[in-house]
Structures are given as C-alpha cells and as structure tokens.
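Next up: a single chain in structure tokens, the form predicted on its own.
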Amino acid sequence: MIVVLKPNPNQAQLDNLVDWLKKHEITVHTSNGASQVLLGLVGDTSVLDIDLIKALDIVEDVKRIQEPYKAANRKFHPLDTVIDINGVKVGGGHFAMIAGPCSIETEEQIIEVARAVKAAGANLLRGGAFKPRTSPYSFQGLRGQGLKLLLEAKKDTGLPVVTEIMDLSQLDLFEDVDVIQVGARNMQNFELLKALGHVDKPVLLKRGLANTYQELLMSAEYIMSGGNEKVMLCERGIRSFETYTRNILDIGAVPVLHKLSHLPVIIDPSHATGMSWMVPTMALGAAAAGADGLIIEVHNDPAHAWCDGPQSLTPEAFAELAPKVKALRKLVVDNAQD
C-alpha cells in the first residue's frame, strides 16, 4: 500500500500516523520526492482502514498495489536509487564500468589486469575468488587466497572491488570487499539473501538462468526487507533453445526492470554470449538501452585463462570498447534530457 501525503505535511501528524502504522506491525518506507512525500507500507495492510487513513488532514490519497515486491517497487520509490560505492555512483544517470578477470589466478595477473582496465576507464574491478562451476573437476577458484590477491589489486589501483559469494559460511571473508556479487545459481538461495539484508554493503544480484523479472525482484526484496537497500540488478543472459551462444542476452530486461523497479540495472555481456567477439556489440546495445552499467570479463591472456577464456576481452580490446561505450552513453543521456 502507498500513502500519498499532501505537500508540506504537519510533522507531528505524520509522526502520529507512522507510530499508529507501526503498532499494526506495518513497516513504513518514506520516499521524499521533488513535490510529494510517499509512505510505502509493507506488511499485512488488510488490517488497515483505508477510508480512515484517507480522512487524515495530511493524506492526499491511498493506493493498494498488487505486486508482491514492495521495497524494490518503483511505485514505492519513484526516483532512481543511486548507490555510492566508495565514491563511485551507480544509477540515476551514473554509469558503472566493472571489468576484470573471471577468475583470479596470480598476483601478477590480477594487478596487471586491474591497472589496464583502470587506465581504459573502468571504475570498479571484478575478480572471482570462489567459482561455482558446472563440473566438480573444473577450477573452483583460489578462494580465500584469491580474495587476498583481489584486495592487493584494490590497494594498488584504488578501484573498489566486486566478487562473488557462494555460501553463507564465507561471509566473514568479505569484510573488505566493496560489492558482494550473488551469482545466477544463488539468486534463490534465500538464507544467503536474508543474511545479506543485514550487511551494509552493495549487492550485485544476478538473474538466474530461467527466472522471471518478478522472481529476480522478489530475490532483491529478500535483501531489502532486511534493511540493505543497496541492491543492483544484473541481467547476465537466460537459457533458451538456441545453442549457438552460451545464453541469450535479454536486452529488454533494461526497460522492463527500470519500469518495475528503482534499482540500478547492470548488464553482463560476457556470460550472456560466451564469445568475446560478441561482447562489444552487446555492451553497446546495453548502453543504448539505458543500462546503468556493464560488467565485462577482461584477461591478459585469454587463450590460457583458467576459467572462461573464450568470453574474455583482452585489455587492448577493452581499451577500444570503453570510449565507445562512454560516447554512446553520453548520447543516450543527452537525448533523454532533450
């Protein structure tokens, strides 16, 4: 339920309303817009008398909503959420370029790639320490040692870091990580999501291989309902009948998720296609569609990468792509302002 307040509501009356709602075990999310204040009510609102609320002097209107997700819903939060990651802003017109290797292999590798992507324009560094793999015989990542190397690259370059968590038991190791990534396979690991709801860190939540937009937003709701509203949604490709590419990149997710939710939307063209030669085209398509950022795999020697080499750009290819994305993004923003 959404309560639309009249302009400049009396603070004492507002406090009384909020206290009354809380007595009914309703959680109240306040959204301050340019001209209106909205109260998003989460809980069993069936116990509330809508007519009674409407009759209050400070209330302009009351609306029920049908979607099961509340905190992630744009109806509750009309303005785009902007997430600040150690000075790097994402969403609300701020664009993030996240780049780095699929898997951290050596200190020399991660630092070399980190320096290269930063020089090319990336403002966040990705690198996998814990790797969920289809085969138990594939490289599973350097785990704790990988995190240490990633943080060395952060210290060397100053780039905030993004890396994936696979299990709740690993959470203590992520204390110095700037953005915790939840991979596609864990999108509905609800115990992990609930725990991340109590962590004061941005979360990059990837859409599952066969999950709907609503299911993705409900997973975001798990995190946000715990108090952590710093969630970024990531489209990384969905499974289809076509086998030529690794997955199918759903570019339509960008406008749809922006319509349904206020959260930033990031596109991963590397996992979506599985082919490095397609990554630049898909990255530009995502930027043109209005994505709030890209997460791209970059490796200094893709032919010998320990993981996902075929979908990784070289540092040179990334350096060629980055200014094109920046220029296209500027055109999109300028056009939206006209």
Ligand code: PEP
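So that the term is clear: the rigid core is the largest set of C-alpha atoms that superpose within 1.5 Å between two forms. Numbering follows the first chain given and starts at 1. Source: prediction; values computed, not measured. First, how it differs from the form predicted in complex with ligand PEP.
- Domain assignment between these two forms: Ile238 and Val256 are placed in one and the same rigid part, by better superposition fit of each C-alpha.
- Relative to the larger rigid part, the smaller one has turned by 137° between these two forms, according to C-alpha superposition.
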Contents of the next structure:
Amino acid sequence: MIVVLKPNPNQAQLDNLVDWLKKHEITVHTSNGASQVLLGLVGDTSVLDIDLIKALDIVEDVKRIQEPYKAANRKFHPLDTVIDINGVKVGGGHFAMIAGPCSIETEEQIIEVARAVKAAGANLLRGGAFKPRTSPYSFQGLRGQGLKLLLEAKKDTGLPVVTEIMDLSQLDLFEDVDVIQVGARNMQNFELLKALGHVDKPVLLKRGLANTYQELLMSAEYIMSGGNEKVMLCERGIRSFETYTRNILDIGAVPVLHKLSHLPVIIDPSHATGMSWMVPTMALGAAAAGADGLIIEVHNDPAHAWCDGPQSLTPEAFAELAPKVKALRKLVVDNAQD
Ligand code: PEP
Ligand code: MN
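Could the form predicted in complex with ligand PEP be given as well, to go with the form predicted on its own?
Shown next: the complete complex, the earlier chain at its head.
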C-alpha cells in the first residue's frame, strides 16, 4: 500500500501515523520526492482501514497495490480449489451440473424433477425452500417442510442437494443439506457470512445484483477467514440499463474470477436471462468460457411453477442440453472431468 502525503506534512501528525502503522506490524518505507513524500507500507495491509488513512489531514491519497482478499486470492493459492461435496468434486477440471426447480412445491414435483435431472446427467440437485421474493405477497417457499421434501428427493436419488439459507436462524435446519446457497440478495449479509465461516459445509455464494468482483471476493473472504474454505462463486446475472432480459449474464466473470481466485466459478443462466429459450445458449457459452459448473432451473410443468416458471427448462430440454455441455467441455477445457 502506498500513502501519498500532502506537501509539508505536519511532523507530529506524521509521527502519529507511523507509530499507529507500526502497532499494526506494518513496516514503513519513506521516500522523499522533490515535492511530495510517499510512504510504502509493507506487511499485512488487509487489516488497515484505507478510508481512515485517506481521511487524515496530512494524506493526499492511498493506493492499494495488493488485493484486500487473502484466502480467496490465487496469488497465495495458485492451484484450483477442488471442493468435495459428499463424493461429487467441483473445480480443477471437475464440473458441477446443478439442476432442479426454483422452489420445492410438492413431494411428487421434487422427486419427479430430481429423478429426471439425475437421469439426464445432473450430479447435484437444487431446490429452494426459503425464497427471497421481491413481493411479500408472492409464494415464500415451503420453508422447513420444503427442506424435508428436498431431503426425501436426496434419499430417493442419492444426489447431494443445494438450497438457499436466508437467515442465520434457519441454520439448524440445514444439517443434512450438502451445499448452503447464499443468494444474490444476501451476498453482503456479513453476519450470515461470518456464521457460515464456522460451518463445515460447502457454500455456493451468489454475486449480488450490482456487486463488483472484488466485493464478491471480499464476501467469500468473510466465509473463508472464519475457517470454511469450501466456497463456490456464482455469477447469476447483474443489473444494467437493458430490460429485455431479467439480468445480464456476465460471462467475463469466469476468466476474471479464475484469474483473481482459485475458487470454483459456477454460472446460473436461469436467473441471468429469465427466459427458458435463452438458457441452453448461455449455459453452453458458460461451459465454453471454462466455468466449473452450472446451476439450472428445471421444472416438470414450467407453466404452472410456483416461482420462476418462465426461466425453467423442462426435463426434456435439460436432457438435450446436458450432453452438449459435456461434449463442449471436452473440447475446450483442459483436464475436463465429470
Ligand atoms: C435462486 O437460486 O432461486 C435465487 C433466488 O437466486 P438469486 O439469489 O441468484 O436471485
Ligand atoms: Mn429462481
């Protein structure tokens, strides 16, 4: 981190700053230029509050030369992280094909969809029990009862399950859930992230509607710094001026997040587009870009789905897509594995 001082800084204030930095175990290298003094800070600068330093009278500017995330940073962990979800590996060439309905509705529905997506090649089952809906009048999910039905489908098919937590108070219900999803709206629920840092389960962390890569990685850092390093990053579409699609799928997130981080990157083409006819194309685009997995909404009767029907694939459409994804990955991803 570089601190640029204003010309002729007050010496007492400068001494105070240097003492404070030393207390944080930061070594300060001073460089006296013709008109300005620069302080080069060496040490774990991630603990420093950059805005606090910027606000000092004697400081003109502060620049980070290293990212503020450590655990999620590829610089300190060059190899891809491979996450083992009860036998299903994700990352480092292993692909997560997560499929299932937006919401769990009935036992028949979740079991039928679970069997169909498994037969088509899915290796993880999704299904929402706690639903973050824009309107309080929309279906909010079957909650605890939904989780029970999801676990029935897990027992029936053997597929590990992915489902969303919305609040810390629900955590006890997630004991038999294999992957805890943190939805886009909760990406910066820091108390929830901190708590998940102490849970021994993989977390699928979705990018917020208007969050930067760095903010997503800082949220991953919240979980990882608590000790839980099993984090998968998920791009699910971001907000823009365009209203034709529900969101804009940022395929660039795949190469960028792979460059910045060692964590697996999953793409959600369903929420990104909002329209089922676009989902296969975007899923293939994500696979071609080197994503480590897909999370796709599949419903046995999309026209009557209780949530997100317009973006849900039928089991037949999913069965057509899954082998294409597999074939494409063989072509473009080194070391592609199921
Ligand atoms: C979901 O996966 O059903 C969901 C609500 O996703 P997001 O948080 O990305 O909107
Ligand atoms: Mn949904």
